[in-house]
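In structure tokens, one chain follows: the form predicted alone.
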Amino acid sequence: MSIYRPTPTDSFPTDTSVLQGETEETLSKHIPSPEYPAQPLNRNAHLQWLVRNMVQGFPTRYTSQDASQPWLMFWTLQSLSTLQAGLDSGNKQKAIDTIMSWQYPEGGFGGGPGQAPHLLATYASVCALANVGRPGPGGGWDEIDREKMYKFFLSVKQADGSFTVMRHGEVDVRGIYCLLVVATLLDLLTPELVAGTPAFLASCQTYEGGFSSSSQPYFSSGTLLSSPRPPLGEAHGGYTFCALASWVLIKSFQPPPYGVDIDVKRLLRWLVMMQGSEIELGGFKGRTNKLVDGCYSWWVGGAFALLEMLGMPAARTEAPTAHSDTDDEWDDVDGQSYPLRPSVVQYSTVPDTLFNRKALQEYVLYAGQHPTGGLRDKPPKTSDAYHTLGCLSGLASAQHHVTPSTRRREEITLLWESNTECAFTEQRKSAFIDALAWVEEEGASKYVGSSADRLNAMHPVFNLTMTHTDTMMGHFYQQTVPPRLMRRNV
């Protein structure tokens, strides 16, 4: 029996309180006890699913997913990188030719070969060549044809400043959040691109605080209206990470004092109402009155570092600022993770940032993991490319804490070289300098269990890893990225 009290009931059961009773009754039963101790990473178990999919193939319940090839390749290979692993030169090679295949003639990628370009498949095709492409021949990063790419993006942009996903597609945040991301790491990110789309994003902020997925356009004698635009649906995870990531996107590209803004703290709580109580283990849910959901571990888990860009103040603030005899190289590509602290920090001395980081790991330690490899929504349910990726990323943002850093910000802009004649220099170097400033901040990594269980830390906005994304940036941007540092106090 759970120690832990259930959700009240008003006594008038409803499809919704029967189904949360019955999945808190599930999810008490991974409660640690002495019966059944805590489960630590079973890692093995995770990197064998990943490659049993990569070498032998998906399962048949996947056939349905073939308009989403890159998102399985992307889920993948992200999730490899993740958990500190990486493919051989030949297995990379073999990903870079499959991912260029799904390319479109006039621009972006589609979901397969042969299929239209959607800036979702643009998306995960970019981010699975951070992971495995290079520069050069044969790479995959040169023969991204960034110039029809860019006329791909203005082709579904909307009068209001929103993007359809494809052209003739529906508006959705998602697609605005894939195209600011690649336009951001390819260098394509311009003022003509992104006009109206501060005030649209702003327009899908809901009476929660929370985003939806698009906003109602109004219109005069053809003439667009600026408002009433309220929202369309409700506030949900998966469109707030979106929304509030693209908004951290073009921060440089709309300057103080800004003409539309968001409701900062009102999204703050809706955040953190989102977090499940003890006997969901501390799982994040994606709307309101809706079950707890691996996936949701990084769309909201994930969000509330992106709030310390727009000044939401956390348990801690900025990196150290002296060096030490004992900096090391960060290294977290291939296989290879920087080096660990000489100790786990406890949870008794560093103060908590805006939500439950220990309840959230033991969510997808405990209830996320599936014991035959893979992670999850939840038990009894299977394991997926989606919910792996999903729960380690939410699992690792729950390890570290990673903010931005004025002195990673300093040294960005000493190596900064104008290289390009363009109207918006200014606006292009702080659109590069803000995507890098991101820091793992020492002496405030938690994990539950060990050291062993350690992740990568992830790119708060592009779920990449730290290395992969200051690679591929420093390469369109033709930019010296500093080294990063793990800096030690002694």
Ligand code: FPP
The other form holds:
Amino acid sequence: MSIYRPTPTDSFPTDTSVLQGETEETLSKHIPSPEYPAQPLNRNAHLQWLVRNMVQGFPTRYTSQDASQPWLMFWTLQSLSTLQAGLDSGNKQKAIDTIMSWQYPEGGFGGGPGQAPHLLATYASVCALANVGRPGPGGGWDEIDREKMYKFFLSVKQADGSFTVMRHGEVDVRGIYCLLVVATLLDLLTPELVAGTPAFLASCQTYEGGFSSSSQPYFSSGTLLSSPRPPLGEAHGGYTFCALASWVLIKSFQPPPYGVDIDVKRLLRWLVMMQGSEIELGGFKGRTNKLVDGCYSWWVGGAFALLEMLGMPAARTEAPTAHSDTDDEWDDVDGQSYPLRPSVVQYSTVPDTLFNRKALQEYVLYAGQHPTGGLRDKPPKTSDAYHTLGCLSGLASAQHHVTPSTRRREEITLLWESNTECAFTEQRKSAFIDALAWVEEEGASKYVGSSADRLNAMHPVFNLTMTHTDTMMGHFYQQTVPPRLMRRNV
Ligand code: FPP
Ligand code: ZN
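Give me the form predicted together with the named molecule now, not the form predicted alone.
The next block holds the full complex; its first chain is the one shown before.
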């Protein structure tokens, strides 16, 4: 019997309510107790698991993911970077050569050698290259065919501002996010590319406040409608992250006449409602009345930081203390501190940010970690590459407060050099500065266990380390990016 309150049920059980009850039962067994002590981050087990997949190859059950080779590469490399580790130069080169074998002759990257270019595969390949690539011959970065990539992007653009994920494919905000990330990293973002996209993104926000995969507001049976119809589809954490991050990326391209906006307050309410209760260990779910799952630690937990770029303050109720980076305990609002024992781990009623950072860390550490390495959706499932990155990035976003900084913005602006003749210099400059203005707030990092569990802070939009983002964007925009003094990123 758990000490926490189960989700109330009525006398009409459904598949959903039964599954919810079973999940709560399982999760409650992972609440630390004298027999099951609080788990620290099992860094070594995760590193060994990741390296085994990378060097020995993935187990045969991944065969069905043949068209997702760039994702397997990105999830693995990015998880290593999050854990503050990286490959040796020989394995880095092997990774670069493998990634480059997915570049399609007519632009973009496919899911494997010779596979048709796809926006999702292109994001995963370019972000994998952000981890292991470098400028110069053989380094991958300068072998990306940016001109053909841009043509590929335009070839999947639709009249309503959306994009299909590949030629003759479907429209999906995941694809829009992937395209905008790559366009921003590689200096390919233009007004022509994003014309109409803000309006399309805004149209995907549902009555709940989150975003659905694609609203198709102006399309019906292949014809273009004169006025938009209501959003199709259900608000979901994955799509909500993609839509919100896309919105943040094209902020500088959104002066009138677009004149559209999203409902940030309704979005915040929905995001907050996605965090599970104590019996669910504070993990996040992806949609209303569904189960908590480790991957939403990033898609939903990571989305809160993005709101700060839209002017939503972090709602901090306590000033960060100089010692909090190394503090092993979590100060409650009444000043009492709660050590990690089950009878006293109560979630503070007034969180110190827009979501309960402590609770999310507990979900990842206690339920997300598979005992033999890698992280997972939930117990008793096994670990996999996708959930390993989702859990780790989510844990990082709960540990650190990454926020847009006016000071950083000024430093970058000072070093900006106008180096191209283009009609949209100001938007290009803003896109660069906005993307790099994020900083990890000094003294605001907090750990449920100890600072030995520290992960690298992630860039809230790209899910790359700050250092990899700075280095890649500095190269493609040919700009000097001021060094970050605080943190060690691999
Ligand atoms: C529902 O699965 C999940 C989806 C339909 C897709 C969710 C989208 C993402 C996770 C975003 C991915 C982003 C990129 C950039 C590729 P489900 O029914 O198994 O899960 P649920 O019950 O938790 O909704
Ligand atoms: Zn999942």
